[in-house]
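Presented as structure tokens, the chain that follows is alone, the form predicted alone.
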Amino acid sequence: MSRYDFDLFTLGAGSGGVRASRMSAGYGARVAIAEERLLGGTCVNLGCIPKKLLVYASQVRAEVEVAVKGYGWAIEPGCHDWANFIANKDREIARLNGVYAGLLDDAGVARIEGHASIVDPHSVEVDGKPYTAEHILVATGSWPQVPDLPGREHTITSNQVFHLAEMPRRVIIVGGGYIAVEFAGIFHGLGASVTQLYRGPLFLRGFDDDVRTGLAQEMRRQGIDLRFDADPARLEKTEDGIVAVLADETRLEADCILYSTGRRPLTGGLGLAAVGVELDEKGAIVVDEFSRSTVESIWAIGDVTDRINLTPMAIAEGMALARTVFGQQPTKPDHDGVPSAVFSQPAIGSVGLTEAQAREQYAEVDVYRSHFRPLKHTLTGSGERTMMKLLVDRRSDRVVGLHMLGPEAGEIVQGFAVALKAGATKAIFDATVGIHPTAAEEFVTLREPVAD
């Protein structure tokens, strides 16, 4: 009889800590997890799930002026119902609650209602009752976070915006990440005024710089006033909305101001600096390869973390872990490779290196890159461009970057993701016979690199 409760107690319900709960389980271990809001995280609740949601309802009234300029229909101007389409998404987001639930029941997990905190290397309360546990799991990921300037709390984040009453009409969108950019594209979908402030001189940072200045253009085509070196010095609330004073006394007008400026580490009130847990200057949990603590036997996974905030990684970090602590197999999560995409419009793909990593990292680089108008809108007028890029280390021609912006960019650059993580090179590129007609297969046609 094991002398405690359980073999693994989880804080977090997230997709990291679930994968990692159920994963657990299924190799025998007794597992509990804790979670004080909803079951899935901010992914499901606030975050990737509902923003694609956005994402949809915010195309269609570019996919009408299309199908009307283009293709010959006549469609009448429609009205966008913010509330129906909120309720719609509300009702998903419930099912997939739901759904989390399930899975987390089947699996045999316990499910427990409430705020976690550790007591010891051993010791959990919630809500003030004791759990006792072998191992204990940190994956309570991150939460937004809003400057202190004056006149923050008339802002909202991106914890809000899902929950609005009613569409504002004017929007100022502070922040440069990928948060950030969505929204712009999502809210100008949607018909409203949007402005982007972003305080450095080209957003995106860590993106390949052909993407960002390659999107800035098409933002600014579409009509978002978007706006670098500017940051609000402080917000003023008027009968009319809310005022961003910027450092040289611009003023900005608007009924929403959304603050997309970054994310912190979830990890206040868990009592990890107290149980000798190290935290890093952004409060996030220091891990070993293996998601270990510097306590034996607390690990943490995901945006908790702070390594590579994304879903599919916390995801892999779980089951990662699973295997390294009940599975008999140490598995040390693979952070090389990771694929991304943006759903800005046009949505950003990337896989593998920038440009400027590339050159860091390796002597010779060959530099693959194409512009073109995409088929659909040769027959609409549309300036919009799509770029693609492929970053070649010349020595061993293996394709170390493949960087796109155009529609439909995440599905098509997660195919390529596979093709770089085997090792690619760009002679298997080139013998690759595209499909015809479509974007992608312009990945496996450039022929020429650029001039260096």
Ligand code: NDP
Second form
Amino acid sequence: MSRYDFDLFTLGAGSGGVRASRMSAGYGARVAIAEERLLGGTCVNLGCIPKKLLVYASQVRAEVEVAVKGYGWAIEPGCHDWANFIANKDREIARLNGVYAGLLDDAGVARIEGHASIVDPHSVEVDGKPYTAEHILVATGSWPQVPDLPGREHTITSNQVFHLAEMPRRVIIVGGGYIAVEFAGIFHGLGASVTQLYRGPLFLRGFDDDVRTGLAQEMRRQGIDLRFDADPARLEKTEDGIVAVLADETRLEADCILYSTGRRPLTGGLGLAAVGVELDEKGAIVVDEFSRSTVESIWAIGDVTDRINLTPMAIAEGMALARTVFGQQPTKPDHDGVPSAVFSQPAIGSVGLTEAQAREQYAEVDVYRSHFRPLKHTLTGSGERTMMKLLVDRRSDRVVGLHMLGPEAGEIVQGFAVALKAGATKAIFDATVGIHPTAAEEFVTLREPVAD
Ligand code: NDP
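Pass me the form predicted together with this ligand as well; I've looked at the form predicted alone already.
Next comes the full complex, and the chain you just saw is listed first.
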């Protein structure tokens, strides 16, 4: 009989925490999970899932335009009922919350509602009630951060954007990362006039430069007012809305100002410092390769560790943790070759190194690149272009980076990510027969490298 109430106590029922808990229970561990908000965490409630539903809603207008301009349809311009759509979306999210509860219950994981904090290496308190556990897992995720500027109280973040009472007609988006470009596309598609402000010379730092410049061109072509080297100095509330005042005193007015300037690990109020869990300068929990913190019985996975902040990565870290702690198979989560997509319009899909990284890492790099008009637009007159790019280490012939800007980039790159993970060479890409006519076939028919 164990001297603890549980073998594992998980703080946070997001994607990572739920998977680690269920899988640990599957190995026979007695598991409890505490959550103070909604089951499923950011991804299910205020992130990936509702965001993708908003992307679908926003793409309809462009699809109708394609149908009318090129495909013989006569469709009257319709209107979008924001409240109706948000209610539909909320019903689906509530259903998913129920699915998560069911998954935990079926796995025999005890669900505890409330704010949990760590009292000592084997004790946790949830709203004053004490529990003990042999292992504690922190999977509390992250939280949007807004810089400290005058008028900050007039901003919203991704925590509010999914529940706006009305669809804003004029939107300013601040930031140049995933969330900023995704919401610029969403609000533009839904008919708002959108201005995006990014503090640096080119947004999406960390992505391949051809993808970054290509998306900027596409967004501007669509009519999004994209401004680089622009950052609000202060925000002022007026009768008609909110004004963002830039450093050069340019004044931009909107109904809504969305800040998507990054997220911080959610480590406050957990009692971590008091028990000796080391945090880095950003407040993330420092962990070893097995996700163990500086306290032997305390582990951490997902955004709270600020490694690769993506849902599937948190899930992979959760599974590795369950194997390590309860499955007698010490497993390090693999952070190499992780593909990602940005659901901008057009979308981005990426796996492996950017061109800049490849040139730094390898002596000789062959770059294969293609720009083309998607077949669908041959009838619409749209100037939209798709970009695809392969980076090859000339010495080993291995494909070390693959990038796409274009429709369904996420769907396409997921498949190619398997090939890169398997170490595919350019010769293997060349030996693969394409599927015609698709955009994806371009990746296996790129024959001539771009001149050095
Ligand atoms: P990101 O880290 O992607 O981007 C933050 C952006 O805000 C950057 O452009 C950054 O600029 C800018 N920024 C940071 N601080 C300031 C500041 N003080 N003033 C002005 N600008 C600032 O964060 P997001 O908020 O877009 O997304 C959070 C995380 O959520 C992402 O890292 C990603 O992991 C995840 N996510 C993933 C998605 C997906 O997989 N499709 C979708 C949405 C989110 P700079 O580059 O100059 O530092």
